[in-house]
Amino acid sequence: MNAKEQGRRRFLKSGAALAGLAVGGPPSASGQPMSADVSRIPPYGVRSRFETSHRGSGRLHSGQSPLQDSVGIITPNPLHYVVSHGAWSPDIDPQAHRLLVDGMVDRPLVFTMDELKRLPSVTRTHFLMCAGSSYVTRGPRRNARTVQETHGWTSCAEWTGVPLSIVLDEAGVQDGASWVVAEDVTKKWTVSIPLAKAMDDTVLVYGQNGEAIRPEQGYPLRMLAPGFEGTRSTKWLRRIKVVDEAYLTRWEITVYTNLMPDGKARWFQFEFEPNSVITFPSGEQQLPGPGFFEITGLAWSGGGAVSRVEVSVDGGRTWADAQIQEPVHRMAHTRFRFPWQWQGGEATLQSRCTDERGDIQPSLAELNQIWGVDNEYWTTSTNRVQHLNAIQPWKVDRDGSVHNAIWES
């Protein structure tokens, strides 16, 4: 047998061995072959058992997104933050659900879900955020340790639905109308938004990240007012009423307000200011030792697209531009990245966001000056404060441990 023939036989033998391995499936991390039985593929996909990221729970009917584990800008549906008031995921049959549009309209209308889905639709990427996130995380909870605890009440998704303007045009909005009131199926949640916002970019949403929105996100229908407080994006939507003034509902005048030191209160703080946070390195994470690291995080603004993100590694003394990762959507999370060579000493990492209107995220000291308050205003348990968009500092100690340093300034 010549050398060429011997080589051919060795190749065939090795090929047969590889084929046998393929039949049995490749070995798993535990050394056991993985099943090649396609019938075992679950009808609805599940993640690897080695992935354990989950929503944190800080209060009844709520859960924070694990931003420290996020990649890109889209929050998976099972990890999207949740805040619900007075109801937890009503069990709604979409075939029986109806949306009523009435009030100051020429033609009051009732839509089934099938009728809504026949109308022209849009798909847009937007963030949602709880207006009270500052109160429940960085206010009385002075000891919030992780980015999930400090900023976990914001998430970003791709939403699909019908522009509210199409429905309102079909109903015929009457002269003198200036607000719309949205009501959920429980009739316990009713809030107002300006008619101008309703006609601009507000969407009646039935899809999230390529599938039906989940019960905790308002299935089968919710309203989405991009850039506005999450409280304005009514879940389990059953009614849109066109009116000539804000309804001053319970939630609008007693909960989602800012009581100021002079006794007056800020009402109708619809739009979120520019904000950002470093997600790595962030609180409770551990750097293994000096060397190169890529600082990364998220930025967003209710005023439009993020145009610039700066990073400081020396507590705000100097700043440098971070790389903004495409795509950049208006009123959506935007991923930023920054190369950092850690020398092993103490460092304070911060980020600040500038949006397309030129509005810049302030430091805590700057925000205090703008509002005419001090740190005690944000930290006392007697204040239910909203819209704390101050720069978030993370302190890196010499041993590589990272902790929240916002109240150290």
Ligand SMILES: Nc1nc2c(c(=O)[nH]1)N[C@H]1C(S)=C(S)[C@@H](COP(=O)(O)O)O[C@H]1N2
Second form
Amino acid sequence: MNAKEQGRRRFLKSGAALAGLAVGGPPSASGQPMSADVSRIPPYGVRSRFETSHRGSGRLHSGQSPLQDSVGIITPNPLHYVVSHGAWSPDIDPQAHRLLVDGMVDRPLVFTMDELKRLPSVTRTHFLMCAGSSYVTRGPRRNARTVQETHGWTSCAEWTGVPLSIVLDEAGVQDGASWVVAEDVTKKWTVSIPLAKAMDDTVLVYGQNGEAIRPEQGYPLRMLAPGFEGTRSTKWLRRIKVVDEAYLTRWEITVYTNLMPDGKARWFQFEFEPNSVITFPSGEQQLPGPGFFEITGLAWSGGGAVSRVEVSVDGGRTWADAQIQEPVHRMAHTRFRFPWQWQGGEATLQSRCTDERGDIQPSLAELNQIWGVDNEYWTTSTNRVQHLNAIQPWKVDRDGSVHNAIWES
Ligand SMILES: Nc1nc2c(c(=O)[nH]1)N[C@H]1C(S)=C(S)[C@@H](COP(=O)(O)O)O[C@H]1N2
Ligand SMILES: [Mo]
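If the structure you just shared is the form predicted alone, then what does the corresponding form predicted together with the named molecule look like?
Now the full complex is given, and it begins with the chain already shown.
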């Protein structure tokens, strides 16, 4: 019997209860239309009223993606995570919007949105993540329970826009330039990226999953520096200034740095390391009883494509390869699947990502060793701790309840 048949048989066996239900026919559907007006399709579609997944908290400046409900690799626009410091999304008229390109260039340029859209475009699938997206910092996130709380500050979309290199070539970058500074319309957000990244794969984005980017994501124009910490991707972009040094702006030298145990800070860490998390079963979910379950989750890396995902169902004692679902894009969420027969005992589930560079996601214990710290460090640090990519364990108890077990690892 091959693996596929085995999986099938197991699935049917445990599915017996479900099949039994079906014998009596489906429960009668009321068949009521969503609204009283049956003559009209909504001009802009809305989801079924039975779907309630949302970005959580409803806080003014941030919201986390409900990864526990995610399928595939694309985050629908209304569920993309949001981190907006200091300002709610400015209300920008695209007709009036301008992008200024100046600094160390031969020809300073001003673009309207229409002019930008006439230039050659690219469409690419990439994740975005906040470097502060970590379940092991101080404050409320120390006690994160769901995967939305632990990893919800990442999302993945199909972005459309103009390569920044095209715009910079039009302006003519001068010798000696080495950085670009990207500023937003509020002038509250300014960050630097190396010129090499700007010329490589950075995109000036106006499209998100087949429509205009959302106000929360930077409408009408944002930068996207793939694989880099989210801070670098300025939203509501109004100015690109070509310069010869990093500008050490407020956001890159304060919040988005790492305070190390010796009191020094790490800064200008751009690229994310390999990361992954199981989205089902995950924290606070409830398994109905022993039987077959498909474990599934997301893996990603700032270093390129995900080349391998392993899953352990015994707390990291043994690992086996998960199936990686196509398509696999570079610097994008990658869906993985792993068939699992739960016998009803305690089980600790975790995933581990390897990227195309060969870098492997570490456990928290391994990270502690690398950093020379213990678990205590992550929750008592007086600064926010960034760029953590520790393996995330979820513990399944005998009653089928699932819990965050990061502190037990
Ligand atoms: N103008 C502006 N750009 C910004 C920010 C901001 O507050 N203002 N937040 C940054 C941070 S910290 C992150 S993680 C990402 C979040 O992008 P998103 O809200 O589209 O998910 O945008 C970055 N770009
Ligand atoms: Mo961020």
